[in-house]
Each structure stands twice: as C-alpha cells, then as structure tokens.
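First, one chain by itself in structure tokens, the form predicted on its own.
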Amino acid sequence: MKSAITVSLVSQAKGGPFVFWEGLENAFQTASELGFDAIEIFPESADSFQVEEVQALCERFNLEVAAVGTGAGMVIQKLHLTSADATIRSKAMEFIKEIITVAAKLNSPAIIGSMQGKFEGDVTKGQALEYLKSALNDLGEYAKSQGQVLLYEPLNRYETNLLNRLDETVAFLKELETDHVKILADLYHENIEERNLAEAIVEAGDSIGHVHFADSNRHAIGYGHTEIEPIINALKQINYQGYLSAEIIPLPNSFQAAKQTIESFQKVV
C-alpha cells in the first residue's frame, strides 16, 4: 500500500476535507518532505491546471498522482448524474469525461463522489439508480479507453440517499455492463454506515480500487476513534496494493494533519 495526501484547487470548497490549499507546488513540496508517495488533486475543472506542470512537479518531487476528483462539477456548477434535468446530466457527463482524460495523462483514475447526486423531487430512487447505472456504464468504458478505471465513492446517508454501504455498492457494480468501475472506500463515510468496517472491506474484496484514509471525525488517522489496525489487516487480506489517501479536514493545520497522517501510515503499514 502507498500513501497519498489531498490538495484542493477550488476556492469555493474552502473548509472542506482537503489537506493542502496553497497551490500545487506547495502541496508537492510538503508531501515530498514528509515522505508521501502521491498527491490526490481536486481541481476546478479539467482545464484549470496544466498537465505538463503536474508532470514536472511529479518528476521534481518524486511523487505520483493518486487520483483526480470531479466534485467541483457539483460544488461550482451544481452538476450531477441523477438530476431530473437531462441537460444537467449531459453536462455532468461531459465534465467527468474531461477529468478522466486529464487524469489518464497523469496515469491516474478519476473519482465520482458528490457528482453522483441523490434522488429528490420528481426523481424516484429507482430512476436515480437507473440514471447512475447508465452513466457509470458509459464513463467506465470511457475510462477503459483511456487506460484507467473509474472510481465510484459511496457516501454516507447525510450526503447521498443512493448507495451508502460497501456491500450494496458491490452488488450495484455487478449489474453494470462495464468492468472498469471500482469502489473508492472512504473510511470516514464507512465508519458511519458499516456495522464492521474491516469485515465489509474483506467482503468487498477486489472491488475496492482506492481508499480514503480518514478517522471517524474526518480528521487525520489517530485524531478520532477509528481502530485502524483491523482495517489495515483487512486490506492486506484482500491484497490491496493501492493508495491510502487522506481526504481529511486540515486540523489543527495542513502541515500537522499531513504529518499525523504519514506517521499513522508508517506505523500501521
């Protein structure tokens, strides 16, 4: 398993669960100095940063890009995949495909979290899940054409009413025609939803393609009450080789949150 830390380039999301906020170079330099393996990037859009700049920073600081988030499509443009408005759904697809394209150039997958949306108003849960299924089939195949998988993140009940637990997400993904969608298991969300997180990870097995390394309070591991050792043992049991990426609230500050994360990672991994 490898370590990663998050950087947000979205001013509208200030205060959200991302560790670094002061630009890419600052994030890369600090992450490198602390001993991380990779950076996870949350950009405003696909054209809001230069691929060549990120590639140069990766080479300069000997880091990889773990993943690229799409959530700004929701935060800034209010786009999501389960809207009652077909135009909004279409624009959401276009936004995500553009992120997938850029992420693939950085040899990394794209993440769908908040852009999945929720069912509300005239859209029933069944209809929303059909919209989501259609979108993931299309986007999964597009990611495949770019040499990547697509990461889908089940969120907790307070953020979406679609899919919350790992087992129901595994079942949903098995219904897809594409085989290029993997689960992003966020420990913060799953601490809310799972009866036993370690058991849920073992049952999900190789459906898991990425992990967000966050404590029960969405702070750095070690700042909450998550028992991380059983979770790491579960990930080892399923032979998980991917990233543990800290999408967390940067408290008491960005540097200390990052430092606590890497120390916790080194202790248990």
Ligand code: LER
Contents of the next structure:
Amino acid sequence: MKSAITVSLVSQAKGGPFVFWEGLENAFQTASELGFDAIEIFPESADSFQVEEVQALCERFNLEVAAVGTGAGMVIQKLHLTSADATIRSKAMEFIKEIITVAAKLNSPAIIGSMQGKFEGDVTKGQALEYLKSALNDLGEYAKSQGQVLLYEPLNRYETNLLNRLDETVAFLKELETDHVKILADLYHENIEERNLAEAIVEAGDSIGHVHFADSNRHAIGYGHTEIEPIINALKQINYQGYLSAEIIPLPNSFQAAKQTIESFQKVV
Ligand code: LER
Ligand code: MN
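Follow the form predicted on its own with the form predicted in complex with this ligand, if you could.
Whole complex next, starting from this chain.
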C-alpha cells in the first residue's frame, strides 16, 4: 500500500476535506519532506492547471499523482450526472472526460464523488441510477481508452441518496457493461454507513481501487475513534496495492494533519 495526501486548488471548496491549500509546489514540497508516495489533486477543471507543471513537480519531488478529483464540476458549476436536465448531465460528462484525459497523462485515475449527484424532484431513484449506470459505462470505457480505470465513490447518506455502502456499490458495478470502474472506499463515509468496515472491505475485495484514509471525524487517522488496524488487515487480506490517500480536514493545521497521517500510515502499514 502507498501513501497519498490531498491538495485543493479550488478556493470555493474552502472548509472541505483537503489537506493542502497553498498551491501545487507547496503541497509537493511538504508531502515529499514528510515521505509521502503521492499527491491527490482537486482542480477547478482540466484546463485550470498545467500537466507539464505537475509532471515536473513529480520528477523534482519524486512523487506520483494518486488520483484527480472531479468534484469542482459540482462545487463551481453545479453539474452532476443524475440531474433532471439533460444539458447539465451532458456538461457533467464533458467536464469529467476532460479530467480523465489530463489525469491519464499523469498516470492516474479520475474520481467520481459528488459529481454523481442525488435523486430529487421529478427524478426517481430508479431513473437516477439508470443515468448513473449509463454515465459510468461511457466514462469507464473512456478511462480504459486512456489506459486507466475510473474511480466511483459511494458517499454517506448526507451527501447522496444513490449508493452509500460498499456491498450495494459492488452489486451496482457488476451490472455495468464496462469492467473499468473501481470503487473508491472513503473510510469516513463508510464509517457512517457500514455495520463492520473491515468485513465490508473483505467482501468488496478487488472491486476496491482507491481508499480515502480518514478517521471517524474526517480528521487525520489517529485523531478520531476509528479502529484502523482491522481495516488495514482487511486491505492486506484482499491484497490491496493502491493508495491510502488522506482526504481530511486540515486540523489543527495542514502540516500537522499531514504529519499525523504519515505517522499513522507508517505505524499501521
Ligand atoms: C469526495 O472524495 C468525497 O469524499 C466527498 O465527501 C466530497 O463531497
Ligand atoms: Mn472521499
């Protein structure tokens, strides 16, 4: 398993669960000093940052890009994949495809988190899940054409009413025509939703492609009450080789949250 830490380049997401906020160079430098393997980037859009700049930072600081988030499409532009409005759904697809393209140039997958949206108004749950299925089929195959998987993240009940638990997400992904969508298991969301997080991880097995490494309160691992050892053992049991990426609230400050994360990572992994 490899360690990663998040940087947000989106000022409108202030207060959100990202560790670094002071630009790419600052994030790469601190992550490298602390001994992380990779950075996860939350950009405003695909064309809001220079791929060449990120590639140069990766080389200079000997870090990988773990993943690139698409949530700014929701935060800034109010786009999502299950909107009643076909134009919004199609703009959401475009926004995500552009991020898949640049993420692939950085050897990393894109994440569908809040861009999944939720069902409301005239859209039934069944209809929203059909929209989501069709979107993930298309985006998963597009990611495959770029040499990557696509990461789909079930969110807790306060953020979506579509899919919340790992088992229902595994069942949903099995119905897709594409085999290139993997689950992002965010330990914060799953701490809210699962009966037993370690068991849920073992059952999801190789459907898991990425992990957000967060404690019960969405602070750094060790600052809440999640029992992390059984979760790490479960990930070892399924031979998980991917990232544990800290998508957490930067408290008491970015540096301490990052330091606590890497110390917890080194202790348990
Ligand atoms: C995104 O990774 C996530 O976990 C969501 O809670 C963001 O809204
Ligand atoms: Mn997450």
